[in-house]
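In structure tokens, the next block holds one chain alone, the form predicted alone.
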Amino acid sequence: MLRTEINELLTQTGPGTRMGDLFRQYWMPALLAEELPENDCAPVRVKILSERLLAFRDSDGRYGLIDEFCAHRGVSLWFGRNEESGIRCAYHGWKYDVTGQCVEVPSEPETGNFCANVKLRAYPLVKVGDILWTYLGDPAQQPPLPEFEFVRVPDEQTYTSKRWQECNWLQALEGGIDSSHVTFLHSGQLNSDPLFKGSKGNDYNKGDLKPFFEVADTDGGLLIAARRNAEEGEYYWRVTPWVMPSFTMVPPRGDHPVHGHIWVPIDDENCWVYTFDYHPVRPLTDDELSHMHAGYGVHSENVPGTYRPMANKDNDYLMDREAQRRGEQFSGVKGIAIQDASLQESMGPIVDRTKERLVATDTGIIKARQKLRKAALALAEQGVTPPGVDPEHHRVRSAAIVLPHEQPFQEGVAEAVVARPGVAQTTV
């Protein structure tokens, strides 16, 4: 259990909060590149860390992320016209460039310097892989761009999706580093989902319902390892890397693509889930991409024109009690992504952690909370740069591996959890 004040520290990410200040040390996904597909396309509202912003792509292809509201009378620039290298307010025609600088006020004399003194808050917006990333911190402290493997492999080897999750970022993240629930919640999918089935590791998952956890510190976060019995004298290890503040990778299954998530706070009660699949050494197949678009694996089928899942809290996640009874889906909810979201959202917008009763399989969650709190306090009190900012910390992989009983997991997976271009994932 957590004291109320610690829970608040970890879950509150708005301006001026300690966890909000921590997130502002990192490059974070702001939107998918597909949301700004061409020059002078429609602008997109972006809410991140409780800040309301507007993203647009100008006539020269430059990306901008600026305050949503015009400096004149505070109307939303989302209604504005994206034209001639700037966004023009629909109310009185004030125009801003991608840096937030006001470049034209039609009612003011052109010879004056009024525009020069009007500038909206603005943040960098940079395309890396399928994602447009932003940095909301001190420009003088801006770190190098992300180097996670899924955004650095060739385009044909990677796919990223996005969905809105209606709960605090932390309870969503904690689901991503909790490997013990797979045996129950996702049991129906292990041998039926086209992006999971066929792996020998599935048999180990279903054959041992009592995983033993070991957690190791890394420079960027944690390695969370779940150990299950395999063949005689061997253990099956599933190793999940967590890179601060909110990047996780799911251990691979067979030759299926490797996948994972980045959770980005919208505000304290909602978050974006950016979900990726990639293969380190080959293009994704047409079948794999078709399944991802259809919402299989860790992706979701969304309401057309939005990033809200079709199965959501308003329709009870399309729960099927008969499928639950038949064992097709352990919870009666279809799809791995929505199975996770349904239970994480069921806790409420921000779960009351003073009431929880943690057990040994929650070791990774406990240590992640401790590391987040320690980093937030060190930043606030001493200005210490937190783990995960350095791109060196991004070059990680998840791994699934069978090791002899006597071999420590850290020794056995030392090479497997390092991302190396042109080298296949370690998988079972």
Second form
Amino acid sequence: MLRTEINELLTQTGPGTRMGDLFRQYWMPALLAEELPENDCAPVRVKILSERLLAFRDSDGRYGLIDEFCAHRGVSLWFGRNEESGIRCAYHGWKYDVTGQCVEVPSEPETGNFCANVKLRAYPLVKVGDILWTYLGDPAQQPPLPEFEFVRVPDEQTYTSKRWQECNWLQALEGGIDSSHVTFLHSGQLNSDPLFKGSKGNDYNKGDLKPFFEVADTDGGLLIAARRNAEEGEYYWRVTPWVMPSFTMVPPRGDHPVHGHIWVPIDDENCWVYTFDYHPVRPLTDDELSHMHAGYGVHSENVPGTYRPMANKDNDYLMDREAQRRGEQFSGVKGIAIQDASLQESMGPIVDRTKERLVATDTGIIKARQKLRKAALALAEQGVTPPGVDPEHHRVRSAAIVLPHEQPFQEGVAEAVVARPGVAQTTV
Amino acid sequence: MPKVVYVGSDGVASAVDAVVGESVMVAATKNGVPGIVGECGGNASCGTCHVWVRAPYFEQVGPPGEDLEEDLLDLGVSDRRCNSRLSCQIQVTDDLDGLTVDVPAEQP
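Could you output the structure for the form predicted together with the partner chain, given that the previous block was the form predicted alone?
Up next: the whole complex, starting with the chain shown before.
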């Protein structure tokens, strides 16, 4: 459905591309706070929007995100020593602080002022919730910090994991706004997953396999609503907010914690999936947390010490044909996250969208592409700040709700889709 | 029955007797007119029933009414022109008797 040039526009996010410029308007997750657990800990290589950077936490607890490579002759500073408020290159001892400023070149005479003129590219790195966020755009345009509810509730109410996905960010995002695949790909999970099972909404989900989709514009993105039959005269609505460019939230089930994702381009053929789970009004229970750590719900079980899932494309995602035959999993792949990853990666690193055949359930995808394209062009041509930059746009929630047939969903969920501190989610 | 004429990129015209109330896409697919696919069944979701509406009918038919049609014409079709429409969103009426549309060589 998509013309080649628009597919390229939407999928390329490196420096100097139009979608890259769009992403550079937003605060984005650069890494999890747990990756820099203490002062002077090991630095971490971070690739984001095709830029290769190094994150470190200095002796005073300041976070830095600087060019990965030494200004001298281009070796990676990842091999360096994080000591005495700076990262020191392992090659010739050049040292940089968290602003990228070179503060010492040991081989040069102390009287000289050589290092004052050496500064690496550097970006802000700020902890909000469990995430270290960065902003790669023009410092003069830097927006206020993110206000998504999952990073603003108390620590004991929220958990975030991440995993590496080996495909372009857009096909991962499109999975997040396409609720119609849940009925098939994830059907096995509604009954069995400890983070999903036992809600009335699950019965409605399973009782109506042909949901009808409606999409409504919001200031920050879209609301994508799936409508299914509930009791006589009523519909069961599952409403997913998308906040530009890549935040989505899955509608809740019962009193389970609510989850969602942020997809961050690593380069054009890889992305990070940040997955969060939080409860607006209560701490997560030990059981819930241990299930999240174990890869239940929408989280993944990763290779220890890495953020690569144990089930990945090198082992065919540990696909189990027998489990597929028995109907435990629709695709034979275990776990919602890996079910999504396996199929989205199977499309190839950047899917050729000129060949796809879209249907009525793809309305959310069509609308999202159009909003992204228009925002990228408006930014490039008129400097218009895109939707989703203003933190006001972050204060959204997903909702699951039963409404009478005659009530339009936008009206019925108007309050439910606003994040309100201290107020529980609207759920069925 | 109003007549609808579809002109292919090779210049070959197919004339169809259409039923009032059905869409220009359905009238084409029912009668096997080449070049109109209508993959999504008329939901303005796939963009495979794109046509260029000839004068003077375009004035009667008007521009896209639905957001989604506008999006699909923007994103999907190979050659959007000022008279582009998705034929699934044009309803056949008696007044449109003689409606003539050009069918692109390729649907997305």
